[in-house]
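A single chain, nothing else alongside it, follows as structure tokens in the form predicted alone.
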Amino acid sequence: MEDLKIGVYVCNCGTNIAKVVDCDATIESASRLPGVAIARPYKYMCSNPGQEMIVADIREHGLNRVVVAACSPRMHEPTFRKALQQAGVNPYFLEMANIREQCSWVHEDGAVATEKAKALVKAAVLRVARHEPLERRSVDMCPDLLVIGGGIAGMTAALDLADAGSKIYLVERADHLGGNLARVDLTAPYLDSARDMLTDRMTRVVEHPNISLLLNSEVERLEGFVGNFQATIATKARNGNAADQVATVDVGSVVVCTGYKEFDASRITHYGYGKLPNVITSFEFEKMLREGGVETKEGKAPQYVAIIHCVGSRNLEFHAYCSRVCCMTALKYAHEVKSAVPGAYVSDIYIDMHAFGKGHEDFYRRSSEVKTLFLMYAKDDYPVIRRADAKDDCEMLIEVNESLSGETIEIPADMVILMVGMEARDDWADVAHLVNISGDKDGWFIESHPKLDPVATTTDGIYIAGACQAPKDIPDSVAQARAAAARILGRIAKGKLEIDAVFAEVDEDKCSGCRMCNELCPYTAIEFDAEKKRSHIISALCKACGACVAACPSGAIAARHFTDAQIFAQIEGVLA
């Protein structure tokens, strides 16, 4: 083994580590372990200045491995990585030891935290002694891109990426673009047409040379990884008694945009909907609007309208959630109740009323301006409605236990719209196995990091964007759609692809040709070559989570970066 010289650094994180871990007595333990040429502590080591003291040192003092103990790897192990390349060192001589989420944020007991942070570092010393000089690959990066949905987010991400020059594959299961918003009539705050929105972004898709529009089309099958997909495409015929085309093209990175669907009304009893007939939803308020005119089944002009939120939504039973556009789009109702009835009285039934987006505020004080009587209830206590009796002048009556107040209200109403919830399509499982993402709970697609990737997923090459991520509005959608194409599109720049030298290898004079890895393997990295009866691994797909490293009953796959040795040796570190 060569001449170590480690410089190890522990990170004061401001006040983070330091008010729990003894930093000084933390460098005083690393400084006496074998290979150790310096240990330094530092104020905020993730700081130009931190980097720059790593480089300085590595110059000056010859350092040939690095240790920074500091936060989790997951935050700032690439940045550490890159110091040590700017300064000549190849970048996985670098071992970080967390001693801010498993030392300081864990204890109380300072002395404990301390003797914590001291055998983390340890193990880090000894464990960075065994790593190996690694190399990145670059593979090419097809241009070509796949989109999946075409609303709002799906044709803004395409027509960005198709106006920078790459050519478009733009998938939409239905006969028309538009997803959910093309049932919408207005936008709140300020009541733009929908329909004017969408008509020139549906205009600028189909005549737009770079992008190929496939209506009535889903894909069937995703296959390769980041830069070089293949992804199979099958399209309905017009004709019914022709057959389905089905199409293969090659892509470089795909842009999932399927959208959300409303909440069934009719799961929640005690609102009638399905059993009183002017009881709707708000989708079906948006269709009653795009046709021109405000009436109740009965062909008459509502005296009183109520719109109650939340249905589905902020509902342990149902969804936890917001679904964010409820509030607005109710006042925008409200406004447009008034414009087509003018002496039509609206109530507004809340359990709060979330302003949050620009102008949104300015909207809710215009609303109350006009009339609108708001009466807010409490999370659990839903509005009951029920029919009127025949002496009342109204059709039913909505009785709120409003919160306010602290009184029980009756409200009359012709006519009540339901503001229903976002939820995640009926088919997100299947498309989360198609592209190999995650979805929550909730069935919404996760995201590589909630704040700092939010458009990335854990499989490299796939975006999300839009109301299938979470539940947001049109401003958002577009600005997520934007942000994928934006990273899409500074990747291609490159021309070529850089993969992680951190993956898992088969050695095939070992292998069995069990199969036992292709099943485990959460990122279907790995493949089995039935010429050669062994398995082979994928590498610019493998994460190297290790699964089919620990589960191989013949010791065939190791892992770069987490080698037997490399493991032991940082396990002797903590338990000496």
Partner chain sequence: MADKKLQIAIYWGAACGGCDVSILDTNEFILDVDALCDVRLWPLAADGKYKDVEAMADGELDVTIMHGAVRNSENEHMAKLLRQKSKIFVAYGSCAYMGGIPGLANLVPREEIFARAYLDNPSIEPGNRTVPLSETTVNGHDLEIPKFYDRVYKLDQVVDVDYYVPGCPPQPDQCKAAILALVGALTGTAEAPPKGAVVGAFDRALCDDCQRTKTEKKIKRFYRPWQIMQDPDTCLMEQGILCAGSATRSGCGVRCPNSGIPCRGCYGPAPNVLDQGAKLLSAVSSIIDSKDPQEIDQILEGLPDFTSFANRYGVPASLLQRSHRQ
Given for the second form:
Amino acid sequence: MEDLKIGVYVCNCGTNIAKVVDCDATIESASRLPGVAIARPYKYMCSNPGQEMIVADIREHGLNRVVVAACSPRMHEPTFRKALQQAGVNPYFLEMANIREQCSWVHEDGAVATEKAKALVKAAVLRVARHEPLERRSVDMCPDLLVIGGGIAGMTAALDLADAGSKIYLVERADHLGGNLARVDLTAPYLDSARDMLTDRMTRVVEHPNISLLLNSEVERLEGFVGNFQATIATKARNGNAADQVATVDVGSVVVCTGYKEFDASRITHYGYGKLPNVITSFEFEKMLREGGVETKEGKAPQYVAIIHCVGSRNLEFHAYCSRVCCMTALKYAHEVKSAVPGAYVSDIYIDMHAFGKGHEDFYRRSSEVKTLFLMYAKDDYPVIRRADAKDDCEMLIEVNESLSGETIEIPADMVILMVGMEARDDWADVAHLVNISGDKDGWFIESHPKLDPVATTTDGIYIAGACQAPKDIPDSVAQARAAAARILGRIAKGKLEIDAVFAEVDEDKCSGCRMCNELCPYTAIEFDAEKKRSHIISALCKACGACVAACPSGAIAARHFTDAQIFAQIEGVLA
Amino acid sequence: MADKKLQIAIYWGAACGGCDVSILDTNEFILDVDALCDVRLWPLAADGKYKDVEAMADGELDVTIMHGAVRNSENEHMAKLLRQKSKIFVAYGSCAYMGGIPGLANLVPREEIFARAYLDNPSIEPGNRTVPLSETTVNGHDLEIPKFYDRVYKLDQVVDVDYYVPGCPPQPDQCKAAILALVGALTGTAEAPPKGAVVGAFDRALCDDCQRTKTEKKIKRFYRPWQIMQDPDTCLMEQGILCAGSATRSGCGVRCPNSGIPCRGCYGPAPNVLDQGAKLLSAVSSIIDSKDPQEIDQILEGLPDFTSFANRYGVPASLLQRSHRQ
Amino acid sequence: MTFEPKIVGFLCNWCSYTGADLAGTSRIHYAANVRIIRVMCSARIDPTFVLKALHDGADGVLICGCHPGDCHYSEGNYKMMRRYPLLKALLADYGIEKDRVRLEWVSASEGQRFADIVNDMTERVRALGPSSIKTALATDMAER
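Please show me the structure of the same protein in the form predicted in complex with the partner chain, now that we have looked at it in the form predicted alone.
Full assembly next; the chain just shown is listed first.
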């Protein structure tokens, strides 16, 4: 190895560091450390002149390692790496000592802070001496796409990317497209027909030359990593005796759009669902609407229709979350009942009216104007439904402790519509396992960042869209699907994928094939080569957490840029 | 072969004698050793006096094979003396290499060891309070026995060691290979291993040689070997039986796991591992199948006295080396 | 002069190190005894690091990771959670006082909590006095 020539730069950060830490003493101490060729202070290392100083010193003095003692590496590590690169030195030959956030800003006693700064600089100097040059690598990005789920989100993502030229494999478990939206009549708040919305898209999907539509199909296995997945898809034979067809396709990205299922209303016993014939769920009512007739089980037009909100939602016993679409759907029903049975009375029994979306508040106001009776009940103080007596002119009576008036009100009903909420599909955990993502406590898939990255997941190349991520209405599902498509297009446009230079590596000469590490990787980056009897890390999948490195009982796995030797050097440095 | 026979000594420190037996276990090869070497000192097989060694010139011995740890002043004295008289000094067996079973005593203070051995032991004569002293006077004569140190040392904590042969004891084949390597180096027929090398062992961990089937590991419960009907074809660790194989150098021929006994780690850590016990600890606890601290504690109850297992052959070689109880 | 313990802190990059940075940006003052070494995840912390720090003269070792359930790598901190009780048992067997090594969960928003932990640990280790490990091992070698 060439001789070490380390440059140490201590930033004053104006007075942020210098007013507490004695920068000159820190420089003086650093200059005596082994391998240090130059040690200098500067007012603002991150400024252009500060960076230029590093570049100039590298060129003039042949520095091959740099330590910058300044702010947190979380702030300016990329800045200084760039400076090294500009000067022709591998950017990973940099180490920062955090003497601002973790020293001058948190300690008052200058002498103590200076001693700590010296120790942190020493640790950085000892560490950087053990740094290795690292190179980012790139792999090809396959432009093709696997979409799991043929509902509105899945079709939208598929069409956007198919139009852009990607080959799409759209896998749908059912024998038709449309998902839950195909079970809906009109949509709130503009009362557009769901069927019209879907028909256009379904036709385009079926006819699109770039889309391979696989109905009656499921993804059996997904292997590989971003840009380079292999998906195994099984298609059920039409004829019961024939074998399923299994195909393996190469894709670069996966969009999971597996949607939701409705809450099972029979789990709430006090609404009598399943016992009282005219207590029905919102989806059963949609079916009625799509078939063109609103009538009771007895075939009569209902005079009194009651709609109960939050069935299974906003309730600690079932689901604590709001299902987001039911309030507006309930208002839609008021309109649809009135147009199907003119003169019918509609009562809307709710907890809070959630009308947050575009046009929703207007829709709420319009619904109030069509003479809907709104009754508010308190969470956990459920309305009670009972059969009416023969003398009453209705089927059922509903007792509501009305919160706004504070009175107990009894209202008649011939038909009760339960606004069942959304819940994760029963097999969400299988799907999560299949594509290696996680679900939250309710089974909704977890996005990469709840605010800033709501379509990506913790597994690179796997995206989520629609209600499988959380309850969502149509515009949000479509927006998320198109956002996922845009994210994928961005990567396809680059053609190549950059793989971080920092990842874990198995030294096959040391690996004994004990397989202790195999289960530890949250990204399934560790694969076992049964023939060689060695574990192997797919660097593109590795996120460099180091769990396997620490756990490897024979020291066969090394964490690039966080090697044992580097950390040992730091330990020695901070304790010196 | 060179005309002059190689001059060798075989000596022991704090040891059980098993290492000597392992040399004899090379069977007829011992005759080749005899043909190649003059055995100048080997208490197990031949008479030998300190004064004979003291009389040797420095470097007169080609090789000393020393097994056993350093527990007392005699061990240290002889280690130093033989080092001085030898061109090559070999730490042979787990005790010499890492401290071995005697090294486990480093987890206990000397006073407790003495109390246990001479005062509180149920097998001693009632009322007998005799505790050995290093110096005593009997009938006007000063008597001396070696001084019992506060702790056990591995050999290279006391003298400079050229090569290490691990194992408790080293397997006869490995013993043979190591001796042949040394003979080759000394007679110029083979390249000498680099100083400090571990000879008579491989670079990978034991699992490399273990024929049991290994899959991904998740452990819900640990078992002592006698607590479970063992599947003879499946990795012991996967069955919840604590096995040190993954953290231990291979070379022993997988004798223990092949006999249904988990590896106890006598061949020492894999190359470049600083602390065998810490590595085993890290691996074994990482694969516990629980995210609940209470359940984890409960599962860990299945590993009683883990420390003595993890460092069974190497407390003096571990980073902390001994108990630091105040 | 009061004894100033040297404590090595191993902090995960995403939660605890960021939390320690937040203590800085919030100008929360705390004891200067902890020297932080950044790792990407608490799962990277090999028990060897802790033993090595003690061997090299640390009076205490502080390990911080994301709160359970909040790991950047989804489950890394659980690996540390599993290692810790066994490591504590091993340290006890080696006669190391329990307050010298400590595992805490510190999120990126818990600057104050980080400062409180450092202060509390510093006081506890100060009360224990200097670790004798490094000098004891040196003495072992010098005189028998």
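Positions refer to the first chain, counted from 1. Computed from a predicted model, the values in this text were never measured in an experiment.
S.K.: Please determine whether P133 and R204 lie in the same rigid part of the chain between these two forms.
M.R.: Different rigid parts.
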